[in-house]
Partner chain sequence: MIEIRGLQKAFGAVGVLRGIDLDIADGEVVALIGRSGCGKTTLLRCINFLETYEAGEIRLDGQPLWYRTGADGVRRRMGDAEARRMRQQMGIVFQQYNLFPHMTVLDNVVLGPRFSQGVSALEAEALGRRLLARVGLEGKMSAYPAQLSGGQQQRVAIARALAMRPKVLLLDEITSALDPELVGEVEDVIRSLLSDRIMLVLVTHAVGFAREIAHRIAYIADGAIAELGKPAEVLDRPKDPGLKEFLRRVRS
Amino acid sequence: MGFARWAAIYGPTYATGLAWTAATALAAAGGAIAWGCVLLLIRLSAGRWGALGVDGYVQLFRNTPVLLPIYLIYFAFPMIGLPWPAVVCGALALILQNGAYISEILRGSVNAIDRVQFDAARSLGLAPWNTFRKIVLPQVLVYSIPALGNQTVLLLKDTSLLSAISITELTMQAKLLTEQTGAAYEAFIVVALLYLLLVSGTEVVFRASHRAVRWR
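Show me the one chain in the form predicted together with the partner chain?
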């Protein structure tokens, strides 16, 4: 079978898988970084109880497999009247878990900010929210770019778990093709290469954005 014929038969299946994987990973990574920033803000601004709450949250998600919140949201939310589409449930679970990790990454980077900058911010009469938004967050995000890249790669690979709730992402497509054709090695090798492509692309984006920061 020539490549053109192979691509005509199986191409759309892989393309669908690639699109779902890329789209959920992109949405979940964006959401997780935003959620991580919110958790950091709570930790820094809401006093002792805020910090304790965030600690508890982080422990909860760090010590449980991500498949658990995926199942929980997908199967339990309809029972409380929230029958969301599978992809929304899956992305939400990834956001909740990766947001926990990302808030810890960002927290580590706060220490990279020279304390004297906070003296300067206070001397300018900046309110806490403006100090967070204009001074802390921009620096913390930039210092965290390499670690955020790693976390995004992990998140990208974890989207394969969404096959468990019937999302037709790459891993699911490979499984379906194997069942149809009986040729297990072919589908899984192709899918592995496609993951490699996505991960490499992610790394290139993060590395380029780190290099693009002019003030460092």
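Mind pulling up the form predicted on its own next to the form predicted together with the partner chain we just looked at?
Single chain only below; no partners, no other molecules.
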């Protein structure tokens, strides 16, 4: 079967996998950035023990494979009365894992901010939360855009691991088509092209965002 004919026949199957991959990656990326901001806020405002707790969390998730939290959440949560859908478990695992990396990205950006701004906020009587929300976070996000783009690309590619818990994203769809048709070459070549499309689109969005922010 020719490549074009293969794509025409199984296009709807790939469209379903593409939709699942894009939606899961978008939700997980937004959640990971939000969780990274929370971890950064804890590090900045919760004192020595808060910083130690965040350090321990970051080391745990940075030094373990992402499949581990995927399996733990998917198989353990039903045992404690939380039978969440597989896609929710998978997205949560990606959020927890990537949030650890993002918190470190944001911490590096905080270190680039002039410490005088913190002293000025304190002298004005701003609470730690207001200082974080009005002064720190906007600058941190601007400084972090390139690194956040790279981390989002890694998260996008990690969605392929969710096939391990039977989420019908792109890799899982290709696996199912291979089992049905026996044609592994065509199935995975199309998936590779679709991942290239998603990654390229993600990079374009973050580069455009960075240029717009720098221009302003």
